[in-house]
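One chain follows as structure tokens, the form predicted alone.
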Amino acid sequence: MDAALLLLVDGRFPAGGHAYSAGVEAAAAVGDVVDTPTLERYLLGRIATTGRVDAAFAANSCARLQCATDADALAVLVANLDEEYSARTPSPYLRHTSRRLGRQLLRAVTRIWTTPAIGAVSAVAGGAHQPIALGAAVAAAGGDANDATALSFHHLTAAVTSAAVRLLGLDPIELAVVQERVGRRCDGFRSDATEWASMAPADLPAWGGSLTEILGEHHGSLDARMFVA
């Protein structure tokens, strides 16, 4: 992996991930996640549903934004991706959070790379969704759809495990083992990256999870919270 892509993997990169628990905070609040085994169960559920959707959109965005250079074509493509991802996120609170994370990622990315695709994604009203912003960032860094898929899954597993340490005081070494074990499952899904990259946005996966959306709305109603979602 190139040094530029390693920057996007680094937890110190200012992309807003430290403020995102990927739903763990809400799951802990309702008693669904209480220890390491329940956290692993939760994480496996996320990567098989919304995690794959995010990875597919990151892969597709990376591949298509690398190929398009015309400003009008880029604007249409980004608008289509934005519309399709919004349709796969029923929770208004989670749509808002996704855009917030996308804005935070692009704020850092635009200081490093300047490409027509980054400009088009940055111009989305309200902010681009995080997976689309990530795909654009990977493309700008010289990566491909497979890289975007791997990074998307890495960001999800890292967000879940690091949030569990802060929220529940779980053993970080045990959670590193969980992240490695779940990461092997993610590697199996990465075989779909080439197919995802070639799809029209409307044909991308829509493997949602009702509990994810419900917990997202519940999280937005919490009086006190550590994470934005």
Contents of the next structure:
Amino acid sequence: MDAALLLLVDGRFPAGGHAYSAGVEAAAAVGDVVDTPTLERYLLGRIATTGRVDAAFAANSCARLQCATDADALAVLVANLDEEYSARTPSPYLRHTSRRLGRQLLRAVTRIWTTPAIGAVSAVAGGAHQPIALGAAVAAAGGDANDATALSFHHLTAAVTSAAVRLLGLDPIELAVVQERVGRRCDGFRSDATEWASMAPADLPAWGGSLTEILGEHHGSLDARMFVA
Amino acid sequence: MSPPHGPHGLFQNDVRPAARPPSVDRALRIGVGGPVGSGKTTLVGSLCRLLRDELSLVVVTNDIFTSEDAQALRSAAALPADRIVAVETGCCPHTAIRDDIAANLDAVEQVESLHHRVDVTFVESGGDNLTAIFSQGLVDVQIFVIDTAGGDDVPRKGGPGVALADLLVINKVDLAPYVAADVDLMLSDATARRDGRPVMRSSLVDPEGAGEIADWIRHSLEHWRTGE
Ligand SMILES: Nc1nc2c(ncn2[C@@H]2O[C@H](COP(=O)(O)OP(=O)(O)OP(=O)(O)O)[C@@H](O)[C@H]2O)c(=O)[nH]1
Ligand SMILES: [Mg+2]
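Let's compare: the form predicted alone is above, so bring in the form predicted in complex with its partner chain.
Full assembly next; the chain just shown is listed first.
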């Protein structure tokens, strides 16, 4: 893998990911996640639902934004992706968070790469949704839809496990074992990446997790929290 | 923040804080860091009260678990509520101000853009340990606040905050007699660690206790604007 892509894989890339628990903080607060087995079930639930939607949007953005022929076509596509992703994220708080994470990713990415696609996603009012920003960034770094899918799943898995280490003090080695096991499941979903890459945004998957959205809203109302979501 | 060594060699003693590059037109961003409970929020509150009539101020707080600090500043009415915002740090106060400053920069830029011509933005770090330091990508100058009651050996222990912050504040000197702390020793140990950078003592139970620090900020702002 090229150095440029590795930069985006690394959790130390300064894009604000360290303050994102992918719902683990709220799930722990209500007692749904208490130990390593419950965390693994939570993670499997996420990757099969909203995780796959995020991966699909990252793949689609990565592949299609770089094919847009001119600035107008690019703006239309970005607006379309934005609308479709919003429609798949019922929780206002999670939409807000997704835009915030996208904005933070693009802050660093625009200092490194200046492609038309990066310019177009950076222009989204309030910030592009995170998976769309990620797709554009992966393309700028020379990656393809398959890479974007892998990165999207990797960031979700890493956010969930590292938040659990910090919030619950779970054993990081045991969690690395979980991450490897769940990672193989993610690799299985990646066979869809080629199909996701060529779809119209409206046709992208819309697997939802009601609990994800409810926990997201719950997180937004917690008066004591350490993570943004 | 001033570099530990000047451009001309190891012991070039250039302790002047940052001047604004001509291409940059924005507020002076001041980091306020230091151990848990050393008086960062109290100091920011005092400074806001001393400076708000002459300067346009905003504050970003980094709360570890609640929005306690932002709440405290709002209820103390140090500034109007829309000039104070809180950032969540995901358990890691130093990560948010040093390694991955994305969330803080985002908050700083948002709050600065909401108000006309902000002069000074304070960024309060979550309480942390002696190794925490603000990134130069986030703030232009930084103040490190230590607590007299936290042990008078802290300046001797050093660390980046104590050694390199543009201003070191030894706070709560009013408590020295109760905890058998030697403030003069703290001052001389700190001075020895800091290669000429300023050290000030304060007691914030006195509403004017941050007066000298406010003067330092006026001076830093002048320097930021004119480069002199
Ligand atoms: N006696 C005395 N108490 C002080 C002084 N400055 C602050 N305090 C008190 O010290 C306590 C902690 O002050 P804060 O300003 O909340 O400290 P902080 O550094 O912001 O704390 P964290 O954000 O939790 O790390 C409060 O009860 C303050 O009233 C001082 O100069 N003298
Ligand atoms: Mg505080």
